[in-house]
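Given as structure tokens, the chain that follows is alone and in the form predicted on its own.
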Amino acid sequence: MIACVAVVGHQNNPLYLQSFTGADDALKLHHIVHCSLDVIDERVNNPKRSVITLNESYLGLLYPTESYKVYGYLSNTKVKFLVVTTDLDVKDTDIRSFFRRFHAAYVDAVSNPFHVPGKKIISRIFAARVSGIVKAFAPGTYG
């Protein structure tokens, strides 16, 4: 199950954060997302990366905790997409497919002429679309 999704700007400013658990976990999930940004910076700025990994948007498992796993995705514009799951056994193909749909929803939201680049995404349509993608996510159903 997906507990939280987040979009973080290229300057590590939160653009969108939505929790799908109880309200008491929202602060905890926000902290987990923030901690995983350091891991993304480590992976992106590592000079020993190969050419194959430099072109790869999917960052994989970033930050495992006792009850959550954080996966990351980095766009060409350095916008970071994060998903926090409670499932311990999630296939990379399922997560990759989820990120492709999540990124497509983000592109549609920021393509709105009324959206100000770099500001928080407050679109109800984007929130509904993300909720639909999250509800449709079940390991083994994407592909």
Given for the second form:
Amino acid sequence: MIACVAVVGHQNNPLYLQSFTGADDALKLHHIVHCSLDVIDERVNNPKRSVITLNESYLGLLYPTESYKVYGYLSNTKVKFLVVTTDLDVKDTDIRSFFRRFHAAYVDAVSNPFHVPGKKIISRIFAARVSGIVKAFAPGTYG
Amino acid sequence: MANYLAQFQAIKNTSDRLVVAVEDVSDLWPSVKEGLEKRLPLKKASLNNKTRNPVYVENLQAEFILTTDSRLRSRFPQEQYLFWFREPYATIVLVSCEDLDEFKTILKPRLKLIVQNEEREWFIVFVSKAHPNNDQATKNAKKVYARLEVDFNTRKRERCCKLDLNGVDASFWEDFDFKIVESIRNTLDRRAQFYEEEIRKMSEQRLMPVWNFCNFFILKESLAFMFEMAHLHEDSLREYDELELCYIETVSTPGKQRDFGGLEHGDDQAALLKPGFKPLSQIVQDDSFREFEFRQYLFARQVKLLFRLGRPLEVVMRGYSFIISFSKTLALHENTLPFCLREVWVISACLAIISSTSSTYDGLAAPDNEKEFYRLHGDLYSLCRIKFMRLAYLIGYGVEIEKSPVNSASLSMLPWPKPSIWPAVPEDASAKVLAKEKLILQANPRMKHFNIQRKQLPLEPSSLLREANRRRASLSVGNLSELIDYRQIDGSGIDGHQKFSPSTTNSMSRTYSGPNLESSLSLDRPMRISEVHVAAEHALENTVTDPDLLKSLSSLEEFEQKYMELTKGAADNYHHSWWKRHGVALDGEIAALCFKHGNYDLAAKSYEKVCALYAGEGWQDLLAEVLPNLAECQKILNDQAGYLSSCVRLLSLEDGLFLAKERQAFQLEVVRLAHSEMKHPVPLDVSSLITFSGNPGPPLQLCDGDPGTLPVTVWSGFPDDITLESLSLTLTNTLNTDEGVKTIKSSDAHILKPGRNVIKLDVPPQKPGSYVLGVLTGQIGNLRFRSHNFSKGGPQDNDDFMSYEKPTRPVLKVLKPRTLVDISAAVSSALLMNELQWLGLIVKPIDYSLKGSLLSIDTGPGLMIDESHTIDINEYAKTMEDKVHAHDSNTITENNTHPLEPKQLYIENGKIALPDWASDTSTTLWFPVHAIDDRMARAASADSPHRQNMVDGMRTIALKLEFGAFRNQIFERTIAVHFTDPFYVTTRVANKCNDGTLLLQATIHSQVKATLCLYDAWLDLQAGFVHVRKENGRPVSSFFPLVISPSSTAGILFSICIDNMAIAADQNEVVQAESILNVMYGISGDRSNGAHSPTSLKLGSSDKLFFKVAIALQRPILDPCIAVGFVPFSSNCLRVGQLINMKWRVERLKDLEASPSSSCKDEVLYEVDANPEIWMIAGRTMGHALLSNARGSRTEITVTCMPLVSGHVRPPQLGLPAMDDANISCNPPGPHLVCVLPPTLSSSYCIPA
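Next up, the form predicted in complex with its partner chain, please; the one we just looked at was the form predicted on its own.
Up next: the whole complex, starting with the chain shown before.
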């Protein structure tokens, strides 16, 4: 299950964060997403170390712990997309496809002329679309 | 084969180095032993690794063992084969022989026997005992050795070397080393090949039923062990890696149900670094090993090799992933394992890896590796910390764990342990249960500062109570209703649903604390939370064997100490790595504990770090969680500056993060502190809370020197109105940065409403330029605050932390100094002197309002304003228009477009207030002025028309206009006004009749731009002249009125004659020295053109004006007494520097008896007048010359002089001061010039010396 999706700006500022746990515990997801930026930073700053080459947006699994996983995706404009999932075995292709959809939704949201770049995304349509993508996400759904 | 495991283990333990066998044929060992063993360990050995690539190994350990030694003798052939790795890798045959025959017959066959075993790698060391001095012996030895070489060396390989006991050749040892290494290498290659072949064969059977992992393991580990002995650790490690993979594959194949292990005492402590923790034979199970022990064994072997390879980083890396993956494996077998073994094992594993590597890491590796190393250590600490917290939570310390996002993220998504049966409450545990109960009760959930009430973040994935009860043996799964029923029976009446929400565990626990605790211990009813804790604690005590861990869980203090240690470890290591955020987040946890223990200073420091991180990246949700804690610390520490700044930061967080009530509490704190007595008033940066911007639209434009009022929009982020004692803003000149900033202040107190406020600030006069807003400063009580933040016309935006660009839009433009108003005279032509005249001034505002302006008029000498009259004012443009109209037709010149405009003004104290209607239009002001000139006008001779000097008629009027909003602008100008007489008169004698009658013509030249009308003119003659026929001196009366157009002339003739009689008669009277021409005239002119009739001032008065001109009449020089004649120079030309005599001849033309004034009758006073710049007079310039009174007497006056300049110059003149000019006739009559040449060139100066 996807616990949380987040968009983080190029200055590591949160642009969008939505929890899907249902409980009133978004703060811990804030913490998880924020800490995951460490991993992204490390990968971006140390391209030698990172397994995934940087010309690919998908950063892969950032943060395996016993209880959840964080996947990351980095756009060309250094906007980070993160997904926290409690599913411990998720196929890479599923996540990739999820990120592509998520990125597309983001691009559409920020293309809105009324959106101020670098500011939080408050579009309800974006939120609805992301919820849709999250709901549609189930391992093996996308190929 | 598995039976050999124990033996295999024993062999591994005993043999740790390569064995080289020594076949001592000739009993030489005792004598060579020392020399040979000195060569060990082999300094440098070139071996081949598994892929047959050469590898240089240093300090290769080996051991020489005689073939007669029991260790080599007592092996069965099969054993040898199985544990081949321990067999000798080389055989040295020690031989000595000095007799060739003996060699041939005895030694050679024996040697052949020894070396016939193909499996062995051997070489022969021929030891020569011959003394170097003993030639025969040496010779024999050489012969034998030569024979030996022939017999045993092959073309491919030399197997012999010679050792001289007396005098060792250095090359021997090199040769010896080479041969040993060569042998070892060959053996190693062969054996590796053998093992590989065997392993390959065995691997092929892997899927068959005969497959036995133990056999495979023995083979594989033998190979690995062999490599390890040969110092080929890399290869050895690879073997273990393959072994691990193969094992995992074996284990994961479905089918056989195997014991997992981990049930023995001490298994809770990870054996990751202890390969010999348990003998392998103990963990063997069927054809394989127990996973729990075996995988740890394999990992321990790997770690050992990694340490040998000097790769602590890899140890940590592999360690962490091993722990994670093994923890998962443990989770799969959790129902068979002791309670919480998984958690305990992870804790001990992490600590073991940390302690083993932190000491070995030398820190000399690349910085990248170092950071990675620290990161992994941080991860290990963090993992350990999480598991430790989980254990603590289970035994009831959860109430004391900070419910922070960090802890919640780690714990709330971590599943509970899943034992098959949840541990039950032990017997006689009521005291413990009570103690837990007390702990829970006493744990007072800390009220956050400012009364912030937040739902606490969960630390548990699901309710522990439910989980524990669900997993109990006696209760069925999901018996929630039972629990509720029970509680209702128990009499607590609190809604069950609420009690079961994770965050209300504490309150729920309170409901359980009944007085009849003893009786509630029953197996069949659900456990209470305190019982769950006691049960868990009891179970853990059985699981945990590590006394340190037990101690750490024994009491809250011990727990907190360990918790602190782990948290600090994680944070410190993260700080050294790339993962700063992890470190800082954990700093927050350290701070929370410090706070709890009253160590507020440390807590504040750590909280500050955390806040700085969250604020820096805009994670406001997280910041909102930590910042109140920081504020509380600061308040306790009495750090007013910090506390205020925290309050401001709290206020400036996003709206949704705090309730209105809480935000009001923040504001109250700020206001309270601001109005309290602060020892050191602190400046406060409220940039995030109060923002400001100029008003939208074009900037305020001010003229140079003008003050103004600048409206500024100030956004207040305070939830309530806030009173500012003062407010000021700085303005920065964008054009001229040298000037620094100007501060403008708003004097009065303001109350800022939440949101947008418009505040007007007075701007004192500024220098020209455009200004942008700088910093907003102000005071709340004793608190000085400042804000640097610009809002962009919208509400203050919290995401602005990254847009620091200042708006360059200027709010104020002060224009360069320019003329704002112009005052000029309306009329350029002359006005009438000595008459009341309208002086027109055009006041012309140049795009600037003159509202309220004051005009001061200061007249110069000879001019005065008639204050009894009003001043006319009218529109300038209209005046012009009117004029045009007036020319076109005779329509009314005044129209009433401004009926209310006052057209009449009064002058008060020399000042005139301009009317408002005139503030934006050009107006003409008409003043009544009176120019005074006491001098009488004089007529000039027509021969030398000497016009009246313009300067005489010039009058000045100094004007000073004070205007602008505060009459701050001053315009000063002095205007010259030209006054003149209406006309000037020239006279000439038109004709001289023989009877002495003179026709005097007076020509009247009009000097004004107005039509003059002469009504009358008469001449009052001076003494000595009389009118002919004794008339009254008027011309023909029908001649008048005479109209003189502007700039034209008119003439009047008077006939007069010289009154010879009068001369004597007038002697005693005051005689009229000059004749006066009286003219009565009128003037008709427009004041907008120039001179005009002053009658318009006094209505009803006569419009006839009176003008007098003095005319100097000279008696004709027809009757001179003395004639002075200039005697021409003797030479034609004068030269500069030439002395000349200047002569005048003076002749008396008339007798002077009648003249009574002449006291000295026979002499005349003379005076020579010369310009001293032109002439140098030698001698007297004044004196008396003899001249008799008789008519015709003459004399000559000579003056020597020298011209000083060349050119046409006026010569000195001779004057007779005693005589009236009228009686002197001069020749030449007027001034004349003489020519003076430059001095002659003097050549004498040019002669060369």
